[in-house]
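In the form predicted together with its partner chain, a lone chain appears below as structure tokens.
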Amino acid sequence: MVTLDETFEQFEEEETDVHLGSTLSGRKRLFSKELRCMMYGFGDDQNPYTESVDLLEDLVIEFITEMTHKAMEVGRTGRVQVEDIVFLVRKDSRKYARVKDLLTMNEELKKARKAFDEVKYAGETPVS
């Protein structure tokens, strides 16, 4: 349902805005919801403007296709792995830091999940 309204919104700003229709401003808007989380979250006002919202969104995923694009010509070309992202951030520090943390975090919680796994399976055997 609220897919369908962001549609219909869609439909009127492309009947007005009709000059705007680059390729990156056509797509139907991906990341709307979560990034106006996001501004709030970063300082902005609670409710963001639509049109900040669109700039980033675009600059965002103008961001990942240059990163893909950079991670596919780095290590194993045609692929993108994740010890090309690590690399081509390494100079960044905040943003290196960050993937680290996440990286490691989510070893530790497959590893959590797993022992996690393995004991319930062990608690079940005897009684079934």
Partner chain sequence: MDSIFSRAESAHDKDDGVKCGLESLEVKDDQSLRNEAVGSQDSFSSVKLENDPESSFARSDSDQDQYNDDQDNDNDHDHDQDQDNDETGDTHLNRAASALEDILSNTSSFSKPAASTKSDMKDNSESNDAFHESIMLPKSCSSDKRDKKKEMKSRRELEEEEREKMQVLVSNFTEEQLDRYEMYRRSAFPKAAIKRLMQTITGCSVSQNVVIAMSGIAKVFVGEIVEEALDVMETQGESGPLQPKHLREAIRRLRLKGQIPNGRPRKPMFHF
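Can you return the structure of this protein in the form predicted on its own rather than the form predicted together with its partner chain?
This part shows the chain on its own.
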């Protein structure tokens, strides 16, 4: 029979193996800061539980991994292109609308940067 002390000692040993900023599997946390901000923006505490952030990050990583694998199978084998992602989310109207919004915004930002660079370089005069 396992005593409470033995269980607690075992838990302490497992806990010391986990380093800050990594998961139980040893993977580095990539989105913790952003997820904390998003959670706060959606009504969570300003400093949400680390376990909650870790769980959410695991779900995000799993989603990204699955979508990437599916996208690699859909289009050219071994390559992920924007069209592949659009194809995968086409039946989910919310995701599809968000992807389209982000792609449109990206194009507008590219045009704005190009226009800014043209104005910036046009204003410069060669030094004699």
